[in-house]
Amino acid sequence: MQSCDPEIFSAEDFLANPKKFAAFDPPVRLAVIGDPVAHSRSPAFQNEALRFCGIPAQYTKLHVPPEAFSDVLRALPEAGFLGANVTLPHKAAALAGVDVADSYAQASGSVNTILVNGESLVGFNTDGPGLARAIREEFRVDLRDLRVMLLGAGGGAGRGIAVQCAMEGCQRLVLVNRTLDKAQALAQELAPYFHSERLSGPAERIVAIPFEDADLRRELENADILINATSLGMKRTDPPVIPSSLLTANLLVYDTVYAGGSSRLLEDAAAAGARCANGLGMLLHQGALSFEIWFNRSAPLDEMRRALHSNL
């Protein structure tokens, strides 16, 4: 497969002549849209999946600032695109911009996968299901069997993960956010998923707490897995997500951050003896689910995994 030249396009370039993308050999028919987007590893494994499956198409990057996002979205059918992935900061705007969205995307408040259906745009969110598959693969346990503490539950990826945990019926969910009001509102919204005949009410199974050491320490005593959905750790100069003294060997720790392969949280967790994993598995599985949405067939997961890890 001959790659695009250049391998990243600006919004201006895309909007100036959307039809030119069909002239590449093979045609560019998929992309990840973000701001920034140069760091994205999605093209490496999506293009390998396309090559392996013999699909005459390729996947690129579109650098799109917020003010141009709506125009780029509406131009996808004209460009002959089959679909797109959407990353920061556009996921909420994508939900508002598609013509229809599935129930999980609506509940999570964001879209990360778009299917072009004629002139219509259909929105999905594969982040939560991708995380669930990654946790099952990394730790050999399902979300529904875990007591979860989720850091960064105020919106974005954190909200999607919280919705996934609720829909899967996890044993307990602790929502942690620096703006407590957002976590409390989400807890109230998700409370109906946690009603149980075995317990007196949903308050025992879903709680919202502030990002305070005392609260974290108390709730971690009753947690099986700690999931970081904040952006802290993407840069080596970031402060610690939580104090290392709160991490123990009995915890599973999953950091959705994958830049650089490790993070300070994962290093601290490993030093404490905890089993831990970074967000590459979530990236891989959400991308595989996107592939399945676009092509209505199973994704070649092993080939995608090899391509992703060789691109690190």
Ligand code: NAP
Given for the second form:
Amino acid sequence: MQSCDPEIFSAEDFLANPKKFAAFDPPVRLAVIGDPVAHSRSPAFQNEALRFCGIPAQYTKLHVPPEAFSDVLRALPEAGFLGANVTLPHKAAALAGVDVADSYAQASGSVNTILVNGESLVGFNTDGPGLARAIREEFRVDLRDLRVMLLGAGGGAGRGIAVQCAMEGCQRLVLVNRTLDKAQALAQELAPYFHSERLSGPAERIVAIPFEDADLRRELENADILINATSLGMKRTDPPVIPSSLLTANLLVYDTVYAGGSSRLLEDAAAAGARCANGLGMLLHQGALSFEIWFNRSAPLDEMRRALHSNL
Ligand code: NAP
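The form predicted in complex with the ligand is what I need now, so please give it after the form predicted alone.
Expanding to the full complex; the earlier chain stays at the top.
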């Protein structure tokens, strides 16, 4: 048996001898697949969950460029893998590459969790459900009871969150995107979810608006929660996502960004007196949901949270 410090493997390494992963001690049976992937925090909390539950398996990182992704996917059963997480830029390719996908993954157009079932690959997406759990935990409220404004609705994460809001039947959904036509197309696609008897007022229950201060100000008057799913805020030098003058004390503010803990948006929101939270909860809960899919049992959330925070 080879003992292993399961850091990171390349696609060439994986494809050259997929069977070698079963020979590690404990065997490597799970991975996050991405390009880049070195920054991923998933191994820290997934390995802690495996250790805590006494499951003889390790979780590693596979650095896989787009041209090798489908070969790596098809080699997962031969490698003896139980499943995998998929991150950028492969989430859409993963939906195309699996044999079957659940309805949420299909609607969100991407897969972040794969379950190996014999020779077959089953796709799921836990990003949206993970966000819903994080919001419930942070703010003690369900998405379905909220009027949501979503910034960055045209991106991969934004689309998944919009689909989650629609499937949960949130009270109102305002889709904001720099490239407006992406938000408009998504609003049209999700409109059937919002046809119901539950009309709370004259405002349409799903709308798309541009990233303009006047539009944001008007729609924020009818919003309970602001969710940032743009890629702004990952770097300290990024401009503000929205002007701080638009943030008020009665808003909940959730920033999906988690690199570096706080973000400018969260600092501005806190200064305005708003309750706010960063994307670590979403990261944790999407991982816990993946664990539940692979092992059909509840995830050790407290241990995973501790491992995630000590890895920051
Ligand atoms: P993506 O597909 O590249 O989408 C980026 C989004 O940001 C698009 O809507 C884009 O608008 C918008 N955007 C980029 N630059 C902008 C600017 N200067 N002004 C206004 N909007 C701008 O990225 P993604 O994969 O969706 O990731 C987005 C964020 O979600 C990242 O911060 C990521 O860390 C976070 N995320 C967090 C978790 C978690 O577990 N916490 C999970 C997944 C993602 P256009 O459509 O106009 O280009």
